[in-house]
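First comes one chain, alone, set out as structure tokens in the form predicted on its own.
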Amino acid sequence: MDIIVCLKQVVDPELPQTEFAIEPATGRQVREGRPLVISTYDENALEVALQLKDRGGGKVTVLTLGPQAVISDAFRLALAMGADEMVVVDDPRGPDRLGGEKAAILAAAIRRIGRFDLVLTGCESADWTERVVAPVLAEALSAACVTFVSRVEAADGTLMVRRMADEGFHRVEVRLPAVLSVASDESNRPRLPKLKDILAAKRKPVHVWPVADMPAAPGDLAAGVEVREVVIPQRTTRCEFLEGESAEQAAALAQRLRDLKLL
């Protein structure tokens, strides 16, 4: 099975809140000087691809869109985990593009890669939660699409997937080619590469393609959504100290909550 996994590079979501900032000119998160990592759910998608390869063979290609100059060692981790090769679409505007634009460019890159059976993405990105890339990508590739998939099993040219739902899970049979967006699950926790895998990753092919070479239709790149403002919510806190012994503090706390109409 030929599998393509779309990965996105984001500012490490584990950074302290004080490190989060918005660039006023672009309305996007400030990336300069912050550590960059693979978006969390994209790692889950990669693990699903590697498990399918482990069970049935095939090839896993990782695909990313962004400025080549800031593609960090995070993506080398994808190769060390077991991906066979990487394609970077060098796009200085990559981090600022919205989902529809990204999907159009990724679809063009996938067509250039050639044959594929399955495309995997994360169910949402850690920095900009649109959740539209997988469906738009599937439409552009004329492929089936299932979102919020937690588990995948291959069987005779089809896939049996478990999709998260409000009331539990759905079991869905999917014909290939298909595009799936992957959610986290205990079964797809990203593996940790060994030292020999990290060293081997340095010898795996990395292809860099200018975004100008991606033949996306001009209409596909039209801005369907306009971001006018992004702000950081302002939070205020207030602390009150209650005097006295424990019993007195408990009684005072209960009375204070009643005064605030919280009890």
The other form holds:
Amino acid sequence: MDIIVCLKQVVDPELPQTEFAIEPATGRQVREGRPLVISTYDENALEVALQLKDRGGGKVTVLTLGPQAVISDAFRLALAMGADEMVVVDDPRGPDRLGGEKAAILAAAIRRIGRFDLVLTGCESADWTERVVAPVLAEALSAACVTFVSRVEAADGTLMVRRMADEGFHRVEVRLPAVLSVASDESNRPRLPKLKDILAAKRKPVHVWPVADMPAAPGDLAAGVEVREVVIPQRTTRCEFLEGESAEQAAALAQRLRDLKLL
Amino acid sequence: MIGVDFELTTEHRLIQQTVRDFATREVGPVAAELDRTSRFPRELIARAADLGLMGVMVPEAYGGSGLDTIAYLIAIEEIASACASTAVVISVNNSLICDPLLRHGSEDLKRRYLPGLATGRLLGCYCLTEPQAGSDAANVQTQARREGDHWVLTGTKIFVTNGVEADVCIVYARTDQEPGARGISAFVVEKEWPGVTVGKVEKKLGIRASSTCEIVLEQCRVPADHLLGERARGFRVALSTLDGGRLGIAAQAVGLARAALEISAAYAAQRHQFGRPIAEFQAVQWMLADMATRTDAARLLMHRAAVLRDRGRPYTKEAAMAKLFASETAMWAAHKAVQIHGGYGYIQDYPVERFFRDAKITEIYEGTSEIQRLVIARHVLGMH
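Please could you give me the other form, the form predicted in complex with the partner chain, since above is the form predicted on its own?
Let's see the whole complex now, leading with the same chain.
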């Protein structure tokens, strides 16, 4: 099975809150000087792809959109983990594009890659959390789409997938080609590469395609969404002392929590 | 332009990140329990072998990872920052077994043992020390007597790291009745062979999850082709092996010192006394500053020795300096870490108590601090 995994590079979400900053004029997140990593669920998607390859063979291509100059070491690790090749769509504006635009460009890149059976993305990115790339990609590629997939099994030309649902999961049979967005699960915890594969990754092919060469229709690039303002929520804490004996305090506390709809 | 580059290469950074992930996710969470129960970390060693950590510098043709000394030291530092016991099990297998086999072994010995040792199917141990041959390593009394196409070994080795679990031993014995270093030869001995038994298993102050024991040889018949290097040249094998081994211990010590620093800095930031975090007190800041400075200096000494080694240049003095400074830094940093933690540093709820116990051995094994100073002084004085 030929699988394409879309990986997004984001500022490390584990950084302390004080490292998170937004440029007031543009509303873009400050990335300069911050460590960049592969977005959390994208690593789970890569692991799903590698497991499918381990079981049934095929090829895994990782695809990313962003400024080639700052593609981080993390992508070398993706190759070391077992991906066969990497395609970078060199796009200085990449990190600031909204999901619909991104999906249109990624779809053009996937058409250029050519053959594929399955496209995997993370179920949401660690920065914008839009959750739109997989459905828009599926539409653009005329492929089936299932979101929030936790497990995937190949079954005779189709896939049996487990889709997360409230208080349980759906089992869904999916025809190929398909686009799946992957959620984390104990079965798709990203593997660690072997040390020798870290060296070998240097020899794997990395293709860099300028974004201008991606024939996305201008209409596809219209996001349909306008970002008016980006702000960091200001958290404040307030302390309230409840008067009275313990029993009265407990009753008052319960009432306050009910008023706040926390109980 | 001539310059000194203190940056790690991309590959080294990725190796560091990978081993750090392994250490954080899998080693750290069980380290206290392994220490408390003195249990050998069998599952961790199997996982380490999967990643290629048991034969980091062994060429891929023999089943290893084919990396350089810096990569090896980065890996040991990361493991040691989570568990010094697990680090020494890995370090001994790499530095004291795979390395001499690679440098001095016949092609047959390399093909027979390296693939198993590098992939975790076999574990190695190093049998040099004897009751009367500690720092005076040339005073080996174990005898090797020639009988046809075999050598017959008799003697007792002590303080053998990994001895209980090991499959393959490198054993030093006296083949020739010459005084001191001149009559010693090195052998590759399988622990399952008749005449090899595990003697007393030691109960230790630290690194309690790695085994330390006696290996007793009684009329053990070793095929003549299991001689490692040339006959009566075994002491050279031992010394060159220990140069590399010392770097492994330096890396273990740097990992310990770094862990002591990181945990102390985090503790100092959240522990309040007199109405503010103790990190705001200069007494604590100075301890942290000195821990950071010494740890960095130790790592730089160690990496310098590694670069010399990888370039095929002499590095005995530099390895001794790295081992001396790193091990004394580990002990010092662990001491300060306990001090910063106060009473909490003295109890087992915090890892610095374990670091304190684990650090001490780095000043003793693979050459005490006194032996390192002796080696350095001989180089300084041109007496080597």
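Quick caveat, the model's predicted, so the values are computed rather than measured. For clarity, a rigid core is taken as the largest C-alpha set superposing within 1.5 Å between two forms. Positions refer to the first chain, counted from 1.
Colleague: Report the rigid-body rotation angle of the smaller part versus the larger between the two forms, as an integer number of degrees.
Modeller: So the smaller part swings through 45 degrees relative to the larger one.
Colleague: Keeping the rigid core superposed, can you check how far the CA atom of Ala250 moves between the two forms, in angstrom?
Modeller: Residue shift at the C-alpha: 11.0 Å.
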